[in-house]
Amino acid sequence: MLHNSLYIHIPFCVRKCRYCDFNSIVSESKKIGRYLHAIEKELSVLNGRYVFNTVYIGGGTPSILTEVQLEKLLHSVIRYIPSSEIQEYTVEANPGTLTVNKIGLLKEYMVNRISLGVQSFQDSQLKYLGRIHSSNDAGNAFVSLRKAGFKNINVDLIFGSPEQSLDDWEKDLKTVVELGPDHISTYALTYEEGTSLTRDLEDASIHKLDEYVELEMYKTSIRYLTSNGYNHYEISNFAKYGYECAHNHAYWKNIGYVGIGAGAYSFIDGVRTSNEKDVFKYIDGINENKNVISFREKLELNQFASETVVMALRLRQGISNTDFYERFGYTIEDQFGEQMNRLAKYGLVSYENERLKLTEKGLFVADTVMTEFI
């Protein structure tokens, strides 16, 4: 048995937002039923397989579930996975769908950890995001959640969108601060490719945001956050100490995990997979107990050792030579010395203690570093 983080993906939303690219549909109820015996099903496949010492379920919009719904899949789950050996158990929810009754089975499940969707907490912010809920439903639903008993609750936030201003995103800081979460996510904005804010984009019914300003803002989040008593752990994620997500470390760290549902990668051994991403495709196919893996690929150790490094770049801690040379059999400076040497005479990344990570500097101009190591 290996020690894995395992993903469980919903599909469903009530409507697209204007930025998502991610595999989700709009929902109809008789059609959740089926995906949920689905990944039933597929879950069941795994008993007894892996030991998980962490369970993320993400979306689309998990929290879009009826309370019946909401219940089968958290049973189901139970019924497959040793909760004993699950250390963090998260679902996301959006402050739009999420009840009092929902959070009470998310409690009873055992599910110990919260990521709130709320991106800002303006209305007209949310409203240009095409996001359902609105900042007071964002405000509520995070005080239920504490009511509740959830001692573990992320809230996510977006930045530089085209009618932002750095004064609204220092006044949206302020907010998520004077709520307290245990652990904060900001992220860029970005233009997906098929998604209707791009489309605005391309017909130029909207214009990015100065990158200026969008680096300001980044700043901004690092200095706030930071001085009341966030831990910059992560590109874009910050925590009070020991609220670090252990779920995403897997990923950061390039080690195993298992993914269920529509579109759901997995990585075990250097094995990198991923499920059909038609909803409809993965149902008849896991009902007709067919292989609904629709990629698949080794990955090559140079590049297995690539990839690594690249996801640790995203910690501020990065990477300790010691670990590397334990999984790969040699050293970084064997496969990226010259990178690493001329990146370190930029000022872009420093390699003390045996560890490479980005400097500062190298934070804000992260993408572009990680192509290096490509």
Contents of the next structure:
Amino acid sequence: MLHNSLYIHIPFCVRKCRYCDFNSIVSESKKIGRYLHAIEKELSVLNGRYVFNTVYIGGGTPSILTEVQLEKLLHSVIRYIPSSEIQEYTVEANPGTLTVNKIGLLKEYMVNRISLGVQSFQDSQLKYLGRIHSSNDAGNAFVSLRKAGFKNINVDLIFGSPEQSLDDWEKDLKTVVELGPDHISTYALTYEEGTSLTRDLEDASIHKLDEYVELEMYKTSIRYLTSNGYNHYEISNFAKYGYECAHNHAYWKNIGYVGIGAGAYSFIDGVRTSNEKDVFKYIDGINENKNVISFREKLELNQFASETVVMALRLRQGISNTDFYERFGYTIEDQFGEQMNRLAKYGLVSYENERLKLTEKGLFVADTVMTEFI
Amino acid sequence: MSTGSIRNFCIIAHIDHGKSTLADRLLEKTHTITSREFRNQMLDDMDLERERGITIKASAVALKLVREGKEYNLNLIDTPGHVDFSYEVSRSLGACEGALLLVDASQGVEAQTVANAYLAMELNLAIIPVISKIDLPNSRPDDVLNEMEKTLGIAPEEALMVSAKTGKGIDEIFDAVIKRIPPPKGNPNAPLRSLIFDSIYDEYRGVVVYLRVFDGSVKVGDEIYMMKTNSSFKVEEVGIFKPKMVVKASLSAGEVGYCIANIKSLHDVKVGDTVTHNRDRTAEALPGYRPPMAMVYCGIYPTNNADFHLLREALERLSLNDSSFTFEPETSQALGFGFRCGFLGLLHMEIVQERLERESNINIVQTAPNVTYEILKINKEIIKVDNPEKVPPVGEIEEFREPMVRASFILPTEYLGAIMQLAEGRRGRYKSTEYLSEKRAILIYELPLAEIIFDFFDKMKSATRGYGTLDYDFIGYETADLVKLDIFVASKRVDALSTIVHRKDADIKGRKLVKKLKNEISRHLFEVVLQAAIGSRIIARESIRPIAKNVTAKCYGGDITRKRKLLEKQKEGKKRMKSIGNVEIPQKAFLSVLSVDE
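Rather than the form predicted alone that you just supplied, could I have the structure of the form predicted in complex with its partner chain?
Up next: the whole complex, starting with the chain shown before.
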């Protein structure tokens, strides 16, 4: 199996967004320094063990690092990961913390893809979501990135927040298309456990957007972005031809990846592990040369296969029976024939030319469909 | 052994009045169990009983007591205290000459106290009134003595004051048992005449018969004959309970113990039957008992039809230990193959269901409980209906009859209004109020049994802040204007959701029921229409709107395990649902007909 994707987690933020349940903390610079040291140490252990085709530095907010810190991080990567093999090297950035100098560093250290957390082009929305940047910041950051020569930029957008109208969302879509990034992710706002957004929902100070309005927003995204040259290749992802995110395919195809940093997940030979989530315990563990793995699961073959189908159904191209057979030694129908027939009858999945995929109808209720493959 | 040293007695009490604790103390004081063996509430040997703090099966234990240099053999026979198990109380009483009537010093006389005390009086048992829990700060023994005098005609000076917790008064109980309860009469030389007052099934030894010997004696090797079932067995072992089984050479007149005789099934033994010697039979059988009557029925179905045989085996195992539980195979269009099960009451039903889930690994769907109705058909045939599905077409019914009970509530007078309102709302017929004191009263209503088997007990408890108690007796069948209420899910009639209701309540119940179902059934990929109907008339309609969007927006490395586990959980939940047409109906929905009031 290929282990060609490396993920590095930077769990620091200026402040926690209202909807965010990612592993992130608000922290001062000194602690970031210690963390980066631990990252370097964890990377050094990988030295030579794997060849990576994609590297993804995510967060948190990687762009929160000072120029010195950022350089240290980028340097650690280049030092331990053979750069000649890296085809896609992404760093996530927040328009509020990205500076011209940081952009210069990214470019210098061969980062070739930037994922910009824009979320919305409307300041009222940004404020509602608890973002630290303005709509102008986003536009400026984008222009600076292009100026610096970044040819592969993703813009993240969020839709479906309680105070957003379909009209608001259409404006965001229009703005993003005018800006013209190479890749766009549109995420429906999710109420994750433990976030301040969910607490507000629970004490009824906010109310969820009507499901039908949210559906209409989603349908509009697909229609509008597709008609403007973006291929809808995954549930929430759109890309210009050739700009699909290579790194994330490792997750959707359920193939191996290595995660570095606090709370990062790795998946190697059917074994999934995650590092200690607590940033300080993680740092201490690494410094004391301890095993920092806090979670480990080995998937049974059937479970592995079922998870693989579920993840692959996120991709609009679905999953090929040939690939499935090569990996698991039996056909999709052997394990899921009954479900496939039933769901096909309802028009939720299709199975043509040896490919199982969600239909458009199935796409909107993907979770319900996926339950059948568990 | 002479019968002069034997005393057979039981403890009768309302639930929670401290019966099990008192029994523990009596065992401890007589060194029947060592402190190492001592577990609180020794007599309740089923886990479930201990958890629920109630005694389900009668048990017996032999205590040895020395008083003034003389050795006595006391047999304590335990009784259940809950309203559903009055049948079991009566059979314990039949094996005794006396009873300790236990009343909580703060709670006072309660409904089951009265019911059980009357049972004991009818059987001419010597009654020793005992006021328990006198150590508690809110105890009011004088009031309680007054209540006992008023309700049961018991003179206050007869009563003993006891705290089983501190041990105060326990010695006085022993003295009273010896002095006030007569030793058993009976002729040890006459032909064997003994009463089966209980039986349990032991996996290794077969049926263990609980015996009270009235005349004669029984020993290993004897060929015994059971007079009602007309069957004979060879005795393999006799003994007494201390409280574990201890082998003895024989059991003779006046004694209480057990007998093992290679009996394979509980169904071969009739509790209340008279056991005698096969060769030398007694001329006259003991009076015995009225058989237990199943009052409440429900359907129990495997969620997965393939588990039908497993379910049957599980029910058979349960009935081995509980002869008052009955089951018969039945078929439901909605639920497939299952069983119609009969219970003494709602608590009994809950216990059986819990045990079923605990002891077997089968997902089950249980339908709403119902009572047994009587229908007089146009052709003058009378049929019993224990399942709404068996109600004949309206045109064939001349008279619909339902079982009625006489319910007595004992409660603080301030709650009289609340309980009267509750009873009137359940088609109750007021009979009388009698004051026990300034503060407490007995309220009597006649109620349809169907109206009290659901949530009535809980409602009564909350309306009286826990102070009210209830006991009821079946008094007969009565004509009523009843109709069958049907439920349609996605245009399919779901037989398992049908109920029998009073015509005047039908519209409201129908409307509430579909509303309730709307909340119980989760949304599907299509619209689900719910309807309530009487005959062909639709009286209520609700619809569950379809899922429009259900898709996780983000799923990357760290989300995958969590996502899979979430889907696994959803799938597990689905397994416990019954699929009718394309609609997944959770177990809870089948019971929602129970509590449409909320």
